[in-house]
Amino acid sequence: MTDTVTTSDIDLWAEDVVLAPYETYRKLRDLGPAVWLEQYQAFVVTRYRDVYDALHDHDAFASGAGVALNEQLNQKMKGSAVVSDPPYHDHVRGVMAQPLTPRALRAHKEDFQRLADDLIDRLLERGTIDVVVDFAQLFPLSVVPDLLGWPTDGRENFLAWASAGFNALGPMNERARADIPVLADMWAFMAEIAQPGRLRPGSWGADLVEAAQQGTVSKQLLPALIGDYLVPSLDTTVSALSSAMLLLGRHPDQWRAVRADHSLIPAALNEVIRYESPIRSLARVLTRDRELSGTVLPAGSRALMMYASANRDERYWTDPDDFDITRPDVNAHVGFGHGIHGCVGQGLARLEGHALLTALAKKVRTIEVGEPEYRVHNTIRAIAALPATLHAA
């Protein structure tokens, strides 16, 4: 590193920072457009315009060398849609995206809304609930396994697998190492489930297996591609749904606005994702020297794209620490990433979130929330438990 590069000894994965990160993000934003973290031998990019700029220059900020801060997972994920560059990325993403197009997802809208209505009715009968287990986890687990065509066995491991997959995207610290055995179990099961006939015919997973049989995608990479469907579809959605209940409960004026005007639901979900970004960050590797707002990042260096900081950047957002579902530019957040690596499953996550918020808006007058307990996790902004009482409309 040259003397002109700003360095910091801030540890983004220290427990206190993971649990309460936003002041640390502000300090890093104030230090410069890209700050070198000596402990992790990586740059961190924290300001909105720089993150957006980098995400839209996939030639310079490449994903094919890995998006994790450790080589063990980067090597294991090679060939997945996440850890790939064009032209291969465009090909494999095109195969995976077929059931996730807006037109394809519209076919599930009525079923999702019926399931969401039924869930909220059951929760209202109970009154007091744990938002994470009874709401945020339950709904994705009721729809995602069936879409993937998953057999009954293995479903009980979904949440642990998803959590481990994201934990390992950070540095290979104690938390990541503890989850390596969980990941090994997942990879072994993925290899088994990728065999023809194991997944329900016509499901998303079975279609991927068929594509491999026809040579459209590599059989060797098939387990990683099925994992691309599974892992991102759970923990991130659970995080967003948990945060939505917490934030709408804490801001009753915003909840009243949603109940009065259901057209605000998409904006409300976007503001939740901006305000409490489910994925804190993912990394890129520089293929050439590249400047960001006056700071040159050298070829070969790793740069961490800090989505959660960019979404709170006071240089871009007005009053970024205010939760405001009516802010005019709320859909500009980078909570789903951006550019060619923008989350391929964000349409599914939105469909789930919109269905649940619609059911809540129709049936729930007030949301009374307690204090959240957060998980210490390398990548996900994860609420572990949140008591709430729902009062019927």
Given for the second form:
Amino acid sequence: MTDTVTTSDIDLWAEDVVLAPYETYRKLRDLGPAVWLEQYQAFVVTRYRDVYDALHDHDAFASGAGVALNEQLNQKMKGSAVVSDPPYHDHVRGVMAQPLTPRALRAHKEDFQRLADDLIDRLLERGTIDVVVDFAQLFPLSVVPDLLGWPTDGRENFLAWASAGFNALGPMNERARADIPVLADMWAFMAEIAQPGRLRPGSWGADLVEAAQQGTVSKQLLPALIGDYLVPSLDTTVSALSSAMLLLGRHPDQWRAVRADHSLIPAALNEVIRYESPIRSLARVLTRDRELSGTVLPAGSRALMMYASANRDERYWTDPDDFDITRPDVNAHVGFGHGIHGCVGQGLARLEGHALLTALAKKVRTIEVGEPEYRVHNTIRAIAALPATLHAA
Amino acid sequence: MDVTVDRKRCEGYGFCEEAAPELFTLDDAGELVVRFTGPVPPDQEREAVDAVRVCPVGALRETLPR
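Got the form predicted alone; any chance of the form predicted in complex with its partner chain too?
Up next: the whole complex, starting with the chain shown before.
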């Protein structure tokens, strides 16, 4: 390290920072474009332009050496679309993306809308609900396993597996260590489910197994690739859907605007994801010396892409701490990442979010929310519980 | 300026259409249609830069004119 590099002893995984991160992110943004975190042996990149530039220079900021802050998971994920670089990345991403493109997902739009309408009807009869369990978890769990072709066994573990998968993407701290046995169970189950004939024919999962039979993807990688469909589809979406209910409940004027004009729904969902980015950060490894806004990050060093900070960067966004669904340029957020590793499931997440917000906008006049309780998690901005009462239109 | 579309990376999100409808549209099947040939028309360069910037999967690239 040269003496020009700014260092900080801020602990991004300390419990108080995880629960209320945004003030700490502002401090880091003010310290410089890239700050060295001695405790984690990594740079943290916190400003919008720098995160964007780094994500789009995927040759210098590579993913193949891992996106987690620990070697154990980086080794385990090697060869997935997330932990790989072009040209191999483009191949495996292409296979994974096929059923997830907006074009392919069109076939599910009506189904999703019907399921969302039914869910909101049921919630309206209930009185007080827990947004996380009854709404944000229930919906993805009612669509994703069926699309994947999952049999009935193992489904009860999905949420624990997804949470463990993302905890392990952070540093190997107590939280990650506690979840390693959960992940070991998941990997064992994935290996078993990857056997031909286990997943429903014609499903996304079965198509992947078929691709492996034909040699399009490696058989050895199959469990990891099936896991790549499942794990990122839950905690992230649960986070965004919970935050959507919280934020739209807290901003009744903006909820009225959405109800009056449903074309605002995509922007509303984008603003939720900007404001409370479900994945706070993932890492890259420098393949060469690379400058970011005047600071040189040396080859071989690890750099955290702090999406949740970039999306609150006052150098880029006007009044970033205000929730505003009419914000211009709202789809420029990096809440799904950006560039060639941009979230492959964002079309699915958007389809789910749009269906649910449309159902709410049709049927719910006011969203009365209580106080959210947050969960201490290594990667996800996770609401653990949120009481709410929906009032019918 | 020129803009190159990487067809293999395009997944059809349509953000480019929102940013530059004169230059990019999605057809009825959801496939990207590029509505210009050669360099970007000078009066559309701003929109083209925006389209490149917002593509969520890095499928558009600004390239130097040939």
